[in-house]
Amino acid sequence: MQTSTSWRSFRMAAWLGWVIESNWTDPFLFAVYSIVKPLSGAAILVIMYGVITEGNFGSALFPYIYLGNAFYIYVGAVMTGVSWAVVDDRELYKTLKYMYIAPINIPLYLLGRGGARFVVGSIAVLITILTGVFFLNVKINLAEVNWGLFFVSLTIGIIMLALIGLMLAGFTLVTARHEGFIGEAVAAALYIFSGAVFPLDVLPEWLRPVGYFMPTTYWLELLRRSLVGEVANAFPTLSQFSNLEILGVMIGLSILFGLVSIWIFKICDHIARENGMIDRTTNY
C-alpha cells in the first residue's frame, strides 16, 4: 500500500509538472522556445570562449567547457524544479495546502515535479551536445563512449541534484521573501564551484575545498571523462584519479548529501506546519 502511494504520489506530480512546463502555449511555440533557449545559453559561452581565445576552438579547452555547460543544464533544471514547486503551488496556484491532506508522499511528490524538468532539461541538453558535435567541432566517437560509465554517473548524479532540490524546497518552505531565487541562487554558486565551465586550479586556493566537497564537480567530470576521456583526463583538478575513485567519491559524497537534504526537509516541514507556512502566501 506504502509503495502503492509512492509511486502515485511520484508519478502523478511528474505528470502536473509536464502539464504545467508544457501547457504555456501551444506546442509548436513551446518546441521553438525548448530548442531557442538552450541554444542562446550555448551562444553566449561559445563567443566568450571565442573571443578570449581568438577562436581556437581545436584545443582540448573547448569540449572540456562546452560538454561542462551542457550537463550542467540539469542543475538548474532538477534541483531548482523540485525547490519551484512550491513557490508554484503555494504562491500562484495556492493548492500547497490541499496536497497536504491528500493522500500522497509530499517529498516524493516534490521529487515527481522536478521530474517533469529534467525531461524538458534533457531536450536542453541534447539540443546542445548536437549542435556542439555538428557545428562547433566538439569530437564524440560513439563507439568509443563509456556508456556504461555515462549512465551510471548520469543517473547518481541526476538522484543527487534531485534530493539536494528537496532541502532547498525545506528551505523555502519556511522563507518568507524571495524564496523564489533559493535554487537560481544555489545553482549559480554551484557553477563556479563545480568546475562547469574552468578547472578548479584557476580559483583561489582558499576557495578550492568548496569545490572538491561538492559532488556536481566529480560528476561533471566524469560525464566529460565517459564521452570525451582523453580530452577530460588532459586536466590537472581530478586527473591523478581513476574513473572507479572518482565515482567512488561521487557516491559517498551523493550519500551524504542526500541524507542530510531528507534530514533538513523533515526539519523545515515540521516547522512550516506548526508554524502555518503551509499555506501562507506573501503576495509579494
Contents of the next structure:
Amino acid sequence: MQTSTSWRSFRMAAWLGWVIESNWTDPFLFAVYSIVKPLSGAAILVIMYGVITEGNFGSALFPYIYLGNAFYIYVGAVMTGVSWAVVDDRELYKTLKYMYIAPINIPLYLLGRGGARFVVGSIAVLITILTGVFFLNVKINLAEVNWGLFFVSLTIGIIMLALIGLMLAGFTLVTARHEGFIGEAVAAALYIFSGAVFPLDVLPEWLRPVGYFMPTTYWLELLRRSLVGEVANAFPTLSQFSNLEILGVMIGLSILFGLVSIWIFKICDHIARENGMIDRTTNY
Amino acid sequence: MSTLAIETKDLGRIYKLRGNKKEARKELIALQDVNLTVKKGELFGLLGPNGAGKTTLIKILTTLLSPTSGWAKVAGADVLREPDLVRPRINMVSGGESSGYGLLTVRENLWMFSQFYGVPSKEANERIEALLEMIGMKDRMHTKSSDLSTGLRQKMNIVRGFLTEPEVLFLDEPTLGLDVGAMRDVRKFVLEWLRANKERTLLLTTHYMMEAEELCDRVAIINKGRVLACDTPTALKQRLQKDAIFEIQTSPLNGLSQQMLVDQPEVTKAAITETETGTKLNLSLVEESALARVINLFTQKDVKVMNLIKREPTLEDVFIDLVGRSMAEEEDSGQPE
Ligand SMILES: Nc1ncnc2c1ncn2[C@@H]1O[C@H](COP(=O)(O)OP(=O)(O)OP(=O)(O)O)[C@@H](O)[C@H]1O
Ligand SMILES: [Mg+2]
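Mind sharing the form predicted together with the partner chain? What's above is the form predicted alone.
Next comes the full complex, and the chain you just saw is listed first.
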C-alpha cells in the first residue's frame, strides 16, 4: 500500500511534468529555453575566458570551467523544477489543494514533477557539451571516460539536487508567489561556491569553507574527473583526494543535505496547514 | 462501524491577521464552537452569507487546514491526527474557480486524478465517460481543458470530485458563477448520483437558499462562524409557521426605517432589500391584522405599494428570524470584526 502510493504519486507527477515541460506546441520557445539560453550562457563564459586569458583555449582551465558550467545547468533546472511545481499548481492551475487532499505522497509528487525538468535539462547539458567538443576544442576522449563513476555521481547528484529543491518547495509553500524563483536564485548564489567556473582556491580564504561544505562542489569535481581525468587532476583544490574519497564526501554531504531538506519541507508543510496557505493565491 | 460520516466537537478556527506595521496583530474568529453530526447517506447543506466560515469548515474537514480548537472526524478518522486515513475516503470540489491543467484534455485531467486515487485505468475511463454523460459534456471529453468555457471547466471539476467515488464528498458552492442551465444540470447530477450511491455522504455549502431547500436533507445555518440552527428544511421552516409572511414591493421608503417597522405591534421581523426595480420588504406578522398598521405607516410616509403577496416561509425567512437581517444585508454589512 505504502509503496504503491509513493510510486503512483511519483509516476503520475512525472507524467504530468513531462506533458507540461514537453509542451512544444511552440517549438520556438522550446528552442529558446533548452538550446539558446544554455548556449548563450556558455558563449558569455567563453568570451570572458578568451579576453582574460588572451585566447589561451589550450589551457587545462578551459575544459574545467566549460564542463563545470555545462553541468551546472542541472542545478537550476532540477531545484527549480521541484519547487516551481508548488507555484504552478497553487497559482496557475489551482490544483494544489486537490493534490493535497488526494491520498498521495506530496514530497514524491513534487519530486516527480521535477523529474521532467531533469530530462529537459539533460538536453541542454548535452547540447552545451557537444558544442564544446565540436567547436571549442574541449577534448573528451571517450575511451578514457570513467563511465561508472560518471553515472554514479550524476545519479546521486541529481537526487541531492531534487531534495534541495524539495526544501525550496517548502519555503515556496509558506511564502508568496514572487519567491517561486527561489530555485534559480539559490542556484545562482551557489554558482560561485561550487567551483563551477573557477577553482575554490580563487575565493578569499574565509569564504572557501562554504564551498567545501557544498555537495555540489564534489559532484562537479567527480563529473569532471570522470570525463576528463587528467585535466581535472591538474587543479589543486581537491587534488590530494582520490576519486573514492571525494565520492564518499559527496555521498555523506548529500545524505546530510537530503535529510535536512526533507525535515525543513515537513516543517513548512505543517506551517502551511496551520495557516491555511495550501490554497492561498496571491492577490495583486 | 459508526454511522456518522462527519462529526465535529467544539470546532473552532482563529486566523491571525497580519496587519500593517502600525496596527497590532489582529485575530479573526472564522469558526466558533461548531458541533455538527452528519449521518452516512445524508445530503447535508451549510447555508450562510459570505464570510460565514463555510469554506474554513470544509478546509478543516478535508485536512487542508488545522483547527485551532476542538476536533473533527470524517469517515471515522480524526482529520488532524489521521489525515492519511481520511484522504482516500473523501474528495472536494470548490466552485467559482477554474482549476485543472489547460494542456490536458478533459479526459486526461480526470484520468490523472483517478490515478492518484489508485482507480484501475480501465475502470477510470468507464467512470469518466459515464459521469461526463450524466453532467452533459461527454462531447467535450477530448477537448483541451484550456479551450473550455468557465462553466464547463467547473463541470469538469465537479466530475473530478465524484470520479473517485468518495465516501464523503465536499462541494463548496458548486454552482457559484454558473448560468441557470448549468446550475440545473449540476443539481440534477448531484441528486442522480446520490440516488445511485445511497451510502455516500455529501456536504454542500451554498448561499443560495433555493439550492439548500431543494437539495438538502438537513441544513445548518451558519453566520459569523457559528451554527445557529441545524435541521431539515421543513422543520426549520415550521418554526415560523405561526407567523404570516408578506413580501411587499414598494416605491422608495422616504426615510421609513426597518426599526420603525419592527416597532409596530405584532410585527416580529422586517427585512429591507433594495432591488433594481425598487424596494422589497419581507415582513413576519404575528397576526395578519398587523398588515393594516404597516399600510398605514406607508401612507404616512407617502410610500406606494406596488405588489403584495403572502407566502409560505422559506429558508431565507429562517435566516432573517435567526440573524435579524436578510442574507444580502448581512453580506453588505461587510466582514465580521
Ligand atoms: N487564510 C485566511 N487568513 C485570514 N483570514 C481568513 C483566511 N481565510 C478566510 N479568512 C476569513 O475567515 C472568514 C470566513 O471565511 P470563509 O472563507 O470560511 O467564509 P465562507 O463562508 O466560505 O464565505 P464565502 O461565501 O465568501 O465563500 C472570513 O472573514 C474570511 O475573511
Ligand atoms: Mg467560501
